[in-house]
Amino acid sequence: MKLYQTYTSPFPTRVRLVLYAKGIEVEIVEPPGFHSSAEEKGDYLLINPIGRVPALVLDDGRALPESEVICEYLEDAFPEPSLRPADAWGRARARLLARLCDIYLVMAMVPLFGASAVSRKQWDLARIDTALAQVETALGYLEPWIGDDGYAVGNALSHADGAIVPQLVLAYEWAPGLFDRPSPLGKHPRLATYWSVVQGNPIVARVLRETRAAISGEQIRARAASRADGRGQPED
């Protein structure tokens, strides 16, 4: 199998985190046109016409897009070790946590997306801080529902911590540091309390130790890029 992906994004995380849970190898490809790159999407578009990432490609050519759909194929073809919950409210805990953030979290953070994209003379600072705020309650919508024993639900990794981990990468380090406001780490406490547990877990730690370099690689990228096109995107 493979599976076409770029570190940077949250989306292809999931897919990695449940793919090392489990052992499963895969061929990891980096199709061109994402984040900073100024190439075009080019075959890429005919593996997945939704032109996003990730894609997995099956050993017998069909190709499966969508991070969600991705998992739940995954856990379906390999189902040990099981990365659902045992039991029925737990299941269901972990799908609502998982979308809670895919809609609300992930959907407040699309204007800071856009803002990243351009020099920081053409930032909305106002839309700014209405989306770093919509991060913040959004992140106050999975509170009540994460768990106390270190991971989403349970006691144990779930596709709900796919969802949630790299999300939570971007609301509480690259958010904060990129826009130079303060962090939300610490105003939901159930959840600081399981962000600073969950990256005891080897599996989270290692799509942590990924997503993080990717984040520090783009940025450099993005601001070479905007030099040398003459935006000129200023001090870091």
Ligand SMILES: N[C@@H](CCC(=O)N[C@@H](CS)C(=O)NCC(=O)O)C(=O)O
Second form
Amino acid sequence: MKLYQTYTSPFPTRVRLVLYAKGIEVEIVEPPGFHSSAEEKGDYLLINPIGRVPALVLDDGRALPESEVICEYLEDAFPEPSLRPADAWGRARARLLARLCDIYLVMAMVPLFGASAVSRKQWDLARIDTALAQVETALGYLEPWIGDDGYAVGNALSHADGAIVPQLVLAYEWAPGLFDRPSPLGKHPRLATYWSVVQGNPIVARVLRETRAAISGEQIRARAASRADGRGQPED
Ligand SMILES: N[C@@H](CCC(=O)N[C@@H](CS)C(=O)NCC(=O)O)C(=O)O
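Switch from the form predicted alone to the form predicted together with the ligand and print that structure.
The complete assembly is shown below, putting the previous chain first.
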């Protein structure tokens, strides 16, 4: 199998967490045209006409987009070790946490992803602050549901951790760093405790290491690209 993905994006990270937890080997492919790249997406659009990452391509050539669907496929195709909580209520909580994340947190982050792609001069600060406030609100939606044993649900890694962890690193670290605003860490104490404990899990630590390294590499590349095409530096 091949996973078309980038290391900066939270959606493929959700899939890599599942692959690592289950010990599934896949070929990792970084398609052209993502993030600060000026290239066209080209033939990648034949694999995923939506033009987003991730996409999983099976050995027989069938391709599957959408991180949640890919994770569910991997769970069904490779059931052991299971990343679904054992009981119906645990599974419902895992799905709820992932859904709250996908709908409210990701949607709140979208204007911030947009702002990160242009120079500081073009930033609409009011829009950024509104988005950051919405991020905080969305984190509050997770707060009552998050587990208190260091995992999103119960006492083992599940698909809910895969959905949440890649978004929390952006909400707690990337966005406050880029926009020079205080981190919302600490506004929601149960989530903050979860965040500090879950990072001790080796699979989580691995995806976070990859994400942090990719984000700092991407920031360096974006600066170089904007200097080269005369747009000025992103920090201008
Ligand atoms: N709902 C999709 C979202 C995927 C998505 O939006 N990926 C972003 C990466 S952050 C993307 O590929 N955006 C298009 C682009 O960067 O050109 C999923 O869960 O897989």
